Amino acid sequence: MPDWKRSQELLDRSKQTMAGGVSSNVRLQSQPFPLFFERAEGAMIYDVDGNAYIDYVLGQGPMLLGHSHPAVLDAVNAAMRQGQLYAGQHPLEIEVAEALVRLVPCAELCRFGLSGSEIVQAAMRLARAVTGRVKILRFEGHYHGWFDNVLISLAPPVDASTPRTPSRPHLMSKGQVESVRDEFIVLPWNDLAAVEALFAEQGSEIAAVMTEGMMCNTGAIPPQPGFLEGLRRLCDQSGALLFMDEVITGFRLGLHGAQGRFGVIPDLATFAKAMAGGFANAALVGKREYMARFAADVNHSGTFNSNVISMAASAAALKELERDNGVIYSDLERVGADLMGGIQEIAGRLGMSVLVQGFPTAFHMSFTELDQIRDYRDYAIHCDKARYDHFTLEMMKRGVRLIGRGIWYISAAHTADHIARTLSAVEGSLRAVA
């Protein structure tokens, strides 16, 4: 059992001047508690009492190269001693955007912010004004920030006999404002039908339909076959603009990110996380003759915006994933496909019903009778998530760090080894909860 007493006395100590002693609600959430990190390399994180953990964490999906990649470090040095912020522009954020339309394929204009909440802000506020309508359909499950108007059905109060149909917005948050429940109709996600039947009394209306290209948040749920396809069939005939959430899913799921993946081209799509290497970044791309909006008369802004640190941090980032036609995704595939494949062994080998889905680079483990997951519902009626706390707690007992809400994410820094120990620690934890 691994000593917490400096991260227990740490918190304590935060808690006298920081609400909850953490700066972000998702931290409350971790096992055994809050814990307090002083430093983190490639595949591994150590915390305040010298314990150290394989990271499957990756601070919360960004570390997609590892922890402090030499690259990207040494880019943002070099910059830095440059300038911070200018308010004025520089040559890394053209790199930067030329890099997004190369790589993106529906990139062809693009505009920087720094989170991924800020800036599918922007997203929504264009899609309005390009189409002069108000409401967007969105999904239940589906995380696009913690903002009052998008925090919205991401834990909806759902049964087996709860309709398939549009459903009041239900609000995350006690100080969100009811009136934002009229911006929004929410359906289950890889439902097709639900959506025609929508689009047939209310396409009209919809300025936007904003899904993630895989739901990652909760679960890491693919898109069932026709679905992205149909989703853009329906915003064609409408007139409605299909934006991809691409937060977590860009440059993870590949180098041209989800919708690479699936082959399914939005109007807009936002990206942040894996873009920066771990530092913060974000951007929203698109169709040239949407985006150009933002130079007439849709406004977006930020002091930050397109800061040196994180430009420099996205340009030598992308360059890595790029290198070579993009071959460190072989790696990142190989390594996180025997990471599944061994945990969905041991479990059938303790005949423990667990499911693991996904990809390799980022996929979900739930403890579960489903053969697959395939929306928010079934993560919320059918899945063990009491289970899953437990055995997160076991695998952290056994230094590997995970999510508690099932997602593991890979970074390149992962080696077989790694994968390894963290199987080794897999059987033990599983046995633990069994």
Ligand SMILES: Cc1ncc(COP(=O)(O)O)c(C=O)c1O
The other form holds:
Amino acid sequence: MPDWKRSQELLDRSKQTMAGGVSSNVRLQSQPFPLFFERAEGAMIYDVDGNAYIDYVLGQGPMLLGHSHPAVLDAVNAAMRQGQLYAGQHPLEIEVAEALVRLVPCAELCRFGLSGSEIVQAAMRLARAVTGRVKILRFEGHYHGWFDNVLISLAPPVDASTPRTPSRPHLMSKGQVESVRDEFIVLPWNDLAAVEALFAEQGSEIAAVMTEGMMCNTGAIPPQPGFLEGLRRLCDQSGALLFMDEVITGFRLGLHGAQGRFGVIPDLATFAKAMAGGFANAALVGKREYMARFAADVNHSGTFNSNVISMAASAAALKELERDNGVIYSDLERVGADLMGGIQEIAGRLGMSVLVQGFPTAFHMSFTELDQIRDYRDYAIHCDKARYDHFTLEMMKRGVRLIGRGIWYISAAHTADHIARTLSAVEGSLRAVA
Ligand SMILES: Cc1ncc(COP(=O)(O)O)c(C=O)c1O
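Please could you give me the other form, the form predicted in complex with the named molecule, since above is the form predicted on its own?
Okay, now the whole complex, with that chain kicking things off.
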């Protein structure tokens, strides 16, 4: 049983000067409590009490290359000594933009920001400017950042009788303005018939359909066959834009993102997390005819956009990912697949109902009788979240750090040895929660 004494002391101290002792509400939910860390390298992260963990949190996704990747650190170190922020252009940003245009199918022009939350706002503004419409269709259980207008229906109350028709957007925080409810229509994900019915009635009012390519903020839920293609068709027929939020899936589901993996090309897409090796960077990319509006009549600004550190980190990270035509992804997929299979094998042997679903670089584990989770409702109604919480605590005790909502991220630094050690912790933890 690890000792978390120093972390506890620091949490008590940080609560005196920081609300809840943390800087993001997501961290309040950590097991055993919000811990303090002092170092991370490769697949490992170390807390202030000297405990080491194999890390599947990976900074909530960005550390696809592993922590403290030398090529990224060297590039940042060299570039930042030249200068940090010019409020002007510099060649590194062209390098990153050219990489995005080369790698991302829908990318003809780019704009850079700093976080997923803010770059999503730029995409929505652009879609509204292009179409002259206001309403955006989005889906239950999806997360598109913490801003007022998008923090809706991430975890709405549902039961088996909740109709699969447009629902009143569910506000997730006190202080959100009610009027955002008029700007969005919310439907269950993966239900093309529901989307078709909506478009038949209100298609001419919809500016954009906003979706992840694979739903990663509730479960790891791939699109049902034909779902993304259906969204593409309905957008084309009605003049709405298809906006794919690839903040998680970008460069994680493959070198060409979810759009490359599923073969459905959106009009606009946002990237962040894995595109910068752990540094803050985000991009909106899309078709030239739409993106060009930023150089005409649509505003997008930001003091720190395309700062030297972000661009150096992205240029280096993308170079690593693209090396030898993305060979890194075959290793990632193999290691992740071994882990997914291993968890399922252990659960089966112990006679426990565990579902492992998704793709090797981003998969989801849950305690459920279902053999597939297709949307938020499957997760909310049929998964035992209290048990998963207990499981994550048991894993922490055994030196493995997981995200509480059940998604596991793999990095290029995870090896067969890490997987073997993780599976041994999985066996012990499953026995403990059985
Ligand atoms: C799909 C998606 N969009 C947007 C965001 C917001 O990104 P950030 O936390 O960088 O603001 C997230 C964060 O997890 C996300 O998963």
